[in-house]
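Only one chain is shown below, in structure tokens, and it's the form predicted alone.
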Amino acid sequence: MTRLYVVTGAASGIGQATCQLLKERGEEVIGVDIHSSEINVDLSNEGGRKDGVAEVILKSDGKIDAVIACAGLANPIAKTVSVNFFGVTQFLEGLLPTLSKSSAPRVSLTSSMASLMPNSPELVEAMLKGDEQSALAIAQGLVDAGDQKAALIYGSTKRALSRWVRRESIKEQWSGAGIPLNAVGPGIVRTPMVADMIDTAESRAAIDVSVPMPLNYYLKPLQVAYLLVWLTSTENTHTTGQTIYIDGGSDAVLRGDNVWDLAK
């Protein structure tokens, strides 16, 4: 049977190969991006979220089976808050009464392998207490503090998002509608939002100390949607809450054992 997907993100890098990847499969699919999609809004802010919502109940006629997100940004400015946690929160949030709805409602969303770097905690819980306007300002005082602050925006929205996604899958307007919530963890993709980092030799040297990847070295976003796919899909019934990192093995080398030791 047919399934309704809804796609952020949709007009480049994961989100586009997603939105490809479904239409094969000949699955139903609305793309949503600030651009060259079937719905065209901006997610870094609440109206353009509640717009986004409401657009998508009136294209499907209030019936969806699943949503992806993908939608967010790497650079390390305010913006990028409002984009990569509450642009996907928020969002579906609004969408939760019509996809539970559903027969087997399915959501995952584009986490990083970035969740594991260094962060700012006050920016990461700011975020998790639902508080935008403290986050943004937390936010800005990093990019105020210099480029090594800074710097420290995206993995702290990353590391949220999958404290969200862990808090949120076994509450019961989740597990209790029979929703799996998940994220994935992607090492480095090629896609748009890094090609500036990863285009000479000396940069890629440079990352690939941060993020190594031995299992065959950087990602095309096809791989990642496979996997967003497959969570999404009527065959996972039972893996909720995790952040499942597809990153060619950056984890295990940069965490080793310690993933277990509660200590650390």
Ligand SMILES: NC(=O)c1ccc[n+]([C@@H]2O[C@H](COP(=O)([O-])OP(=O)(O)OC[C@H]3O[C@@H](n4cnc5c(N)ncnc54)[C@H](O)[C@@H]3O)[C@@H](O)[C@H]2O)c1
Contents of the next structure:
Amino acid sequence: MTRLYVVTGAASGIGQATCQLLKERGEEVIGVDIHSSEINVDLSNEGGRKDGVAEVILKSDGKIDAVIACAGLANPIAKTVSVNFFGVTQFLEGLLPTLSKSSAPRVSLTSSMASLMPNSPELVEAMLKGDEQSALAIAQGLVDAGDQKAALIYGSTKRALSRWVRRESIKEQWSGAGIPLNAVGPGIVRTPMVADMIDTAESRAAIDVSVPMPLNYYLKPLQVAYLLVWLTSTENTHTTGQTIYIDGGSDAVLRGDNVWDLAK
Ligand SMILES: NC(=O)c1ccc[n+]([C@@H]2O[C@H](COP(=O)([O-])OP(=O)(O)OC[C@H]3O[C@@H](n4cnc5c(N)ncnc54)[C@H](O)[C@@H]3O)[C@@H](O)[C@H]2O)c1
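Based on the form predicted alone presented above, generate the structure block for the form predicted together with the ligand.
In what comes next, the whole complex appears, and the chain from above leads the way.
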């Protein structure tokens, strides 16, 4: 049976490849982005998120089967907090009642390998508290403190997202409603977001130190789309709360086999 998907970040990169894959497989898709999509809204602010939810409800007659959230920014600016964290979490929370009407509702979103990188714990906590104003003020403070501090913003948004997925997934409104909620954690994906970062041998050498990818090197967007789509398919019945790294081995290289230390 055809399923109805909502995909954010539909105009470019991973979101665009995900829309194409779903359509090729005969699914229906409502694309959401700030431009060039079925629904054009700015997910960086509360009004845009609410308008986006309202338009999805209108276009879907109030029932959707899955949401795949890909919209994001990699810029070292405060707005990245609004798009990457609140633009995902508030949008998903707004769509929960609509999702719950499906017989097999699913959600996946796009975290990053960067969730494992240095971050600002204060910023991460502010996001997890749902306090957008404080989070923006902390992020602006990082920007004002110079490039090295500002560079912590992106990783902080992705750490917060992955932690949000883990905590939320087991709550009544997600697990209790039969909704698997997961993230993918890509390594470097060849999209417009990182084009400048990987366009010279020198810049690639620098990236390859922080994101080593011994298995098959950089990804194409479609390769991430396959995983996002599987996580939101009816085949996924029990995977939830996870960030699944699709990173050519970066996580294994950088963290080795010590990821169970917390369970001691
Ligand atoms: N490319 C990579 O190497 C990589 C690695 C790990 C994670 N990611 C994550 O994957 C996701 C997709 O990134 P991509 O590489 O496809 O980038 P991309 O720049 O190609 O696509 C991002 C999309 O998000 C949309 N967007 C940005 N701000 C928005 C806003 N305020 N409202 C609505 N839409 C907005 C853009 O218009 C764009 O279409 C992002 O969350 C990114 O952080 C990317």
